[in-house]
Every structure is written in C-alpha cells, then in structure tokens.
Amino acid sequence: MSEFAPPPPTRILMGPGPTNVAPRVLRAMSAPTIGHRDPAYFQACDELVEHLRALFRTKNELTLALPATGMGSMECCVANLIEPGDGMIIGNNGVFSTRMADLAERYGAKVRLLKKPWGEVFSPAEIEGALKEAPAKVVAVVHGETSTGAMQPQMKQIADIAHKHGALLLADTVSSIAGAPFEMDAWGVDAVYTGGQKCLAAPPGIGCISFSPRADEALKNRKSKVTSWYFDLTMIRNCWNKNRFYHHTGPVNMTWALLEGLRMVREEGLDARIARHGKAAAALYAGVEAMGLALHVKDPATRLPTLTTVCVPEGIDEAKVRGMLLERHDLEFGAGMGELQGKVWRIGLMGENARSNNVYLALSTLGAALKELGAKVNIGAGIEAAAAKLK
C-alpha cells in the first residue's frame, strides 16, 4: 500500500474554478448529516428553492439544485430538452460551448455551430441569420465563457430572436451567476444552469437548473423519455414539490453548504455583489495594462468581470510563472485551455477572492514573477492604476 496523501494545503484559488469557500459556507457542511427524506431537510430544500429563484431572477416554477457539477447541470439541461433529431444552434467560442456540442450529439441533436474566434461573441444578427437557414428546437449561448474569459452580450436580444423563430434559449452561467448581471425573467431565458463553486463560494459537486415555462411545456411534450435516467426532471422535479417523491440520495451536506452560501448572496444583496465584482475586475484590468502585459479579451465591454485572461509574453513559459506562485505564495492561477494553451493566464476573482486584496496579491506576485524571469514589467505602475479603480 502506497504512503496516505498528505492533508490538503491551503491555498488561495484565483484560478477559473473553485475558488475558496467561505468559512461560514464550511461551517454549515459539516453539520451533522440527516436523511435525505427528514423534514428538516426538505424545509432547506424549500429555502434553497426560493434563494435560487432570486439569484436567477426568475419565479420559474422548475427550479432546483443537481447533485453535480456545472457539467452535470449542462447536461441535465440538454438531456431534457433535446430529443433525437431535435435541432440545435450553438455559439461556438470556447471550451465550454464545444462541450455542450459534443454532449447535445450525444443525446441526438442535429447540432449546428456558429463559431467564433475564442474571445469573440455572437451579434444577434448572426443568432437570426443562422434560424433563418433552419430552425432549431434550441439556441444554446455561454453567457460567461470560462476558457475565453469572454462574456456574451445582448442576451434580451437573442431570447426574442430565438422565440420568434420558435426556438428555447439555452444559458451557461456557471463563470458569470451572482457575478456579473444576468435576468432570466426580464432576457426571456428558456433554461439556465450553474454550479455552486464559483462566484457563490461553495464547494464544487452541487449544481441548479432553472427552466422557464416555455421550456417546462417542452419537456412535458416530449415523444420520448429524458435519455438520461440519473437526469430526468419529469422525476426529479418531484423530489423538489410537495409530493417529496424519492429519486436519489440528496446531497444532505452540499445541500446545507450551498444553502449558506445563497445566505450570504442575500444579505450582502446580489446588485451589491456584482458589483464588487466589477470593481474588483475594472481595478484588475487596469493593474495588468499598466504593468505592460495585454488582456486577450479586447473589448472592455465583453469581458468577464469574473474572470480573466491575461496573455503571456513572448519568451515566458507559462506553466514555470504558474508553478512559481503556487511554491513560493500557495496562490493559483489557471493554464489556458484548448486553442488558448500556453498563451494566458486565466485569473478568477470569484466569490470570497473578488476583493481588493486578492488584487494586489495578483499583480504583484505575477509582476514579480515576470520580472525574475527576464519579462520588462513595471510593478509599480500597476498596483498605482489598480488602486485608482479601487478607490
């Protein structure tokens, strides 16, 4: 038998996912574990509902937390609302939207990509122009994309241009939720997921899906059943209402984690959260342009405010930067991913991490970092513009 693995260090988590827990979210998990069926848990349940209705902004009936994580929650959505030979549009710009591809295939899709380059978002004209070639049951966007950085605007727009050609909008939110602004309501948003490990600072493992009644009517008219059995909210859905039908073992202690963390959503208020994450990322972006590094997502006004990609110098091996300030300062940062590889940096300030501290922390390590490794950098003036923001 192999040595046991060490207990886990403490780290600080600026990476794109998960990011530190609060202390207050740990605390509630490891209250004591009670049955999935025992009416306390069931009355944290309809709490938990109620939180997820506000942080969606929505007061869809259909409305629920997954045992899983945000890929979890993903393919939930398009389990139940895709059948085979369904029609499906997806906005093709990063990692996270080629998953969704790949999943919705699997359930039977005729998938169609709109793709963009990775930091890019779709026009509502490129939306309706690729409806007007064929219809689709489904147009799916990453309203936060996490490998890109890259944050989709226009959603209103899109959600009415879907809906005239008869098609359900489809939302990732699992970067962006409870960080930067999102209306499923008022956008007119047919189905949204994300996961509980990101701007609301639980632990990864628990997921929420919200689906309008548009999108409830479809899955109530399906020909089929739900592909997935494990998935299937026709069942689920159950377990969520009075008729408390048994599905699966709840997540009894990620239940009451995510539960706290949606607490705290509520008390610091969710505009004023936000908010302190757009200050958090202005205060950033201005920090990383001063100290002479570029940002790969151009436009200020598609950036997400949740997370950052900042692109590698010429001649600097990321992974050696990365590996650095996890030795010497237990900080993490995330690699690029997919066509990014190599070529940024992705910065998170979510949740707990989206202060002011973590600001610095970020571009003084990194600054100095670059600078050891021979990378013309100006420390100084970057921590000075990112104070200017913090102000």
Given for the second form:
Protein chains: 2
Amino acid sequence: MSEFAPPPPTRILMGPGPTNVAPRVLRAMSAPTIGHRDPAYFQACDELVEHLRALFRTKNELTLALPATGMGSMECCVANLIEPGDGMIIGNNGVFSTRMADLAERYGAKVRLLKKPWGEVFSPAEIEGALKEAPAKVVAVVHGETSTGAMQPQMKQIADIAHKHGALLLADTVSSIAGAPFEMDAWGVDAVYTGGQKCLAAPPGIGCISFSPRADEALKNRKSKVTSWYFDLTMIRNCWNKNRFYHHTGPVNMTWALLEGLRMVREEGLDARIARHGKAAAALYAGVEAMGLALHVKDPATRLPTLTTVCVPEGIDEAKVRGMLLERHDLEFGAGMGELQGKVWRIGLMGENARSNNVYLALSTLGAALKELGAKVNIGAGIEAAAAKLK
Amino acid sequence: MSEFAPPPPTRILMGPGPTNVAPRVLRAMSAPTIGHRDPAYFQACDELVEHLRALFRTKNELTLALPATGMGSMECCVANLIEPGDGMIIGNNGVFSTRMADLAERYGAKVRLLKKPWGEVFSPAEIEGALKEAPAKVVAVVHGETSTGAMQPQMKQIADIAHKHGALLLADTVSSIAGAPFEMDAWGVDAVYTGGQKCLAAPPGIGCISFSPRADEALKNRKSKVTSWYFDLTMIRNCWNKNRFYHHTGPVNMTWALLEGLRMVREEGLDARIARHGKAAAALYAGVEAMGLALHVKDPATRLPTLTTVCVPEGIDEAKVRGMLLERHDLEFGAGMGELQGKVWRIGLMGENARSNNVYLALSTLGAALKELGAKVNIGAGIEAAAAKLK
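Write the structure block of the form predicted in complex with another copy of the chain for the protein whose form predicted on its own appears above.
Now the complete complex, all chains and molecules, led by this one.
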C-alpha cells in the first residue's frame, strides 16, 4: 500500500453541500454506538420523527429517516409512488430532475418531461397544461434545484392543480429545507425528501422523507411490491412505529448526528433559521452584482437562498478560480454541472455557513482571484453592497 | 414535543451487531466534514479501497464502499448480477438468505431455494445437485449466517462447482469478514458484500462490495439497466476510479470511520485478528457447554466464531434474560430471529469485543441470571472451562 492518506483538512464548505457540520453535531455523532434494537435507540428515533414533522411542517404519520443519501431518498419516494406503467410528469430544469427521470423510468414510470432552461422554474399553468394533455399519477418538481440555484415558487398552486387532476405532488427539498420556506401540509405537498448535509448541517449519508395521507393511500393501494427491498417503505415504516420491525441495521451514529442537527434547528427556531439564510443570500446577491458579476437566476423571486449561481465572466477559467480558492484559502465553491459546466460557480450558504462572515469571505476571495486573472470587478463596491444588506 | 431523549447509554454490545466502536474510530469519524469532490476525499477513498482489497483478499478492480447498510450492500450485489428471468440458487438456512430470496425475486430472478434447517450448512454436493437439475446465473450462500450462528465451509469447492456449471458465486460476509478466514481470490468467490458494524468495529450505515472479473464481465454484459439507480454499480464504480463521477454525495464522516477501522485491522494484522476472534469463540463455546447449556450449531466445524447461538433452557423466558442483562449490566445479547425466536440467544464477539474480558462477562452474567431464574447451570465449571481456553 502507498502511504496512508493525510488527516482531513479543515475546509470552509461553500459549495452545494456537504456544508460545515457544527462542532456539537460532530461531538454528538461520536457518542457511543448502541444497538439498533436498544430501547434508548427507539427513544431517539421517536424524538427524531417529531423534529422531522416540525421541519417539513406536517402532521404526516409516514415521516422517517433513511440510511441513504439524498439520492437514496429520491429513489425511496419514486420507487414507492410508482408502479410499472404509471404516468409521471417531471418538471425538468436541472440535474436532479434529469436524474429523477432516469430513476423513475427504471421503476417503470411513463415519464413526460416538462422542460425549461436551467435556472428557470414552472408556472402552475404549465403544470396544468401537461396534466390536461394526459393525466399522471405523480407530478414532480425540484423545490430547490442545487444545480441551477433556482427555487420553484407557487408550490401550493401546483399542489392544488395536481390534486384537481388526480395526481400526487412530489417535491425535492434537499437543498431548500430549513433554508427557505416550505410548508408541506399548508401547501398540500404529498411526498418530500431531503438529506442531512445541507441546511441541517449534519454529515452526508442520511436522508429523510415524508408522505401525506394521500401518498400513503397510494402506497397502500399498490398492486406490486416495490422493486427495491432496501427502499420499501411498507417495511421501513414498521421500524419507526410500534412494531419495531427489523429491516436494516439503524445507522446509529448518523442518527445521533441528525438528531443533534435537528435540535439545533429547533433551538434557533425554523423561521429564524430561514430568515438567516435569506439575509445572507440577499447580501451575497447584492455583493455579486455590485462587484460587476451576474447572477445566473434572473428573477429574484425564484432564487434559491441556500445556493447561488454566479456567472463566470468571459475569458475566465471557472475551474482555475475554484482551485485558487481551495488551495490558498481552504474555501470550497461548487462547479457548474451539466449544461452549466464551466459557466457558473455555485456558492452555498447553508446551515452553519449562512452567516455574514462567509458572505464577506466569498466576495472578497472571489473578487481578489478574479482581479488577479484580469477580470473587471469592483471588489470594494461588492463588499459595501453586501455590508448594507447585512446591517 | 415530549422531552428530548436522554444521551445514549454506554452499552457492551454482544449482540449480532452493531458492536462497540473503538474510541479512535469514533474520533476519526468526528474529523471535519469536507466536500465529497475534494481531492483530499478522493485520496482517502483510494486508501480505503486498498484496505478493502486486503480485507477480502482480492485483487478485484471493482471493490468499493457504499452509502448503505449491509442489507443495502446485499441489494447492490443482487441488483447488479440479476436481470429479469435469470436463474438464481440460494442456499436457504436462515434469515439473510430468506431476505435475499425476496429481494432477488423483486429484481426478476427465478429463485430456487435449497433449504436446510437453521443452523446447518450446505455440502458442495448439494449445491451441485441443484445446478445439475437446472443451471443458474448465480449461486448464493451466506458465509456467516448471523441469525443461526452457522458458517458455510468448503467455499472453494462450492465456487469450483458454480464455475463448472457456468454460475457465479455470491457470498454474504457481513458477519464473517475480519473475524473468520475468507479468501475471495483463492476460493474463487465472484461477489461479496459486508457491512462496517461487525468485525470491522465501525458504526453501522456503510457497506462494502467486491466483484471478481467474472462478475464484472456479467455486469458489463447486462442487456438492461439495473432497476435501482442508487445501487447501479456501473455509475458507482465511476465515483471510485479516475473518472471521479458524481453519483451520490459521499458519506464523508462514515468514510473517515470505516477508514480508521480498516487501518486498525491492518495494524493488528488480518490473520491475528481472525485468530483473536477464533480464540474468544472457542472459550465461549467451552464455557457455555461446561456450564450445562447447549450450543445451537452442533458441528464445531460449521460454527461462526463471531456470533454464537446458545439454546435457551426449558422453562426460561429468553427475552426476560436479555432484559435483565441490558437493564442491570448494560450488556446486550441478540434475540433469536425467525424460527429461532425465543429458542436461542445470539452472543456476538466481534471486532473490539472479541476479547477474553467479554467472554468472562458473558458467561458470568448469563450464568447468574439463569441461576436466579431457577435453571440448572454450573457457573464455576463454565468459567473454568473458558479460562482454560484463554490461557
């Protein structure tokens, strides 16, 4: 074997996630491992579910955590909602909806893509148009699209339309939950999933889902088994209720981590946390534009506060700038993905990192790097504009 | 919300896993989270794969860790090896092979079960008999069956037979790897999976797989996509090789934990670690029998050293004894599962816990509890017999 890898460096994670995990979450995670059939573990799981309901703002019975990443949580939702031959309309405006289409087709969905340029979102009328063309069992939208920085507005209207046409609404909230407003019950969203490593500031590798009574009914009315055994909610839900069924070995230490992250959300208050994300994002937007750079998402009402896409100026090498920031300042930005590759930086202000210090850090380091590479940027104006928003 | 759950208790985990995690693994896990696209993360992943190859004793290129539990790793192997209509022979002698049959059928396998009483194993001739009846693409056996305490011997002979009949051999090594001898390449096993929470003494929630060139060839020759997107090795492998493909968010802190656990295996030496498990198990067997209790697995050559099934004496309430041990001594034993429910205790000596102190602890606490409940046990004889084996 070659040398052991060096200890992990300390980075400032301002990409699309994972984001920096709070020290107390890291400490909680390294509490002793106990059995996943231990009464003390079940007690922790019960508390966790109460936090998750508060997080999604729902009373849904079927609300739980999964031993999988955000993509695993997407698969869990789709695999349980879809049976072979079911129609599914996917609002396709970025990486995650593209992935969902591939995933849903594997489970036998007849997928119809509603396409929009990356960075744009869907109007309720557009969703209704697709449903009028032909009904579908599931309509899916990405609430916070990490690959583009766009956030889908008018979720309630979309849910109403889906229900009017007999469809369920599935929403990806991996990057939005706890960083942007989301109201599962009030809006009528039927299935959601998220991951721990974004605005919950827990480590990656644990996911969360919630199904409305309507989605639960669809699950109970399935005619076929879910192809994935690992993601079969009919079994998994029985781990979380009084049956205490053994399905998988509970990811004990990751559960400690997510639980501590959720306690922090509760202590701060979900509204206060969302407002903190909004304020940091507004300062970043102002700074970026005052500096002379462009935001990729043009309509301010559709910007995802937790993840901002900044256009790479003409003649600048996107990857080179990220390399400079990482190597010199231990600062991570995300790269553009798919059709935005090389065209944007993705700057995350999530969880612990959605604070004024990181806004200053992002603007000043990006500004200095761009100046060094010959781009025309007004660093001072950018910093001052951000400062005005942070007052 | 009700009260917050209390901090996790400190337990001695002598059930089927998770087992106690070494303090240095818990510390490693709580190292800073970094980006899963960070060069430092890739470096750690490269080291991890080298350790995994040493662990399975293989040169297989397709060797990697998964953001899922042991059951997820089982699903990954089956989902990638099986296409709808493929024949599969499963040696069925416990919980995990029963689960595998359900899982494989979901992916379209035509499963034939080779049944044996729980606690027994298969002879190569029995496997060959099934293959002669009709060929199969995959033969699967559970190398270490955690639900019964049996270990499948003659793996090389079974692999040879599988290959002679054009089949691949899949083996579940979740409870055996690093605690019992296993030689992937020398025996010719084509696909294996394991989990972190047994003899590797890492926390639960991370899995590992390896595919032989023969299994890899079958993967490359698939005519259909793997139904599970999350477990599709064609994509996942590209995260681990030089393509550095983005498939899922790497479970960064769980990776730190598994890597540290694997470094400990390497430092101790895999042979020394296996011998340590064997010695502890031999002492437990001797103690149990000298005390007047029976071992469920009769043939010493087929006992799984990491997990021992002890028969519950006539008139004793199995669950009551486990409750006494947990409440009084923070000591966890496992319950019997499936057809062994109420009939056996499952005593794990895995990873950090496969040591003399835990043998004494298990025998003395179990003996005292049974005495209190009126069973006839000779505690002194049990302890002395174990002591003789531990010299």
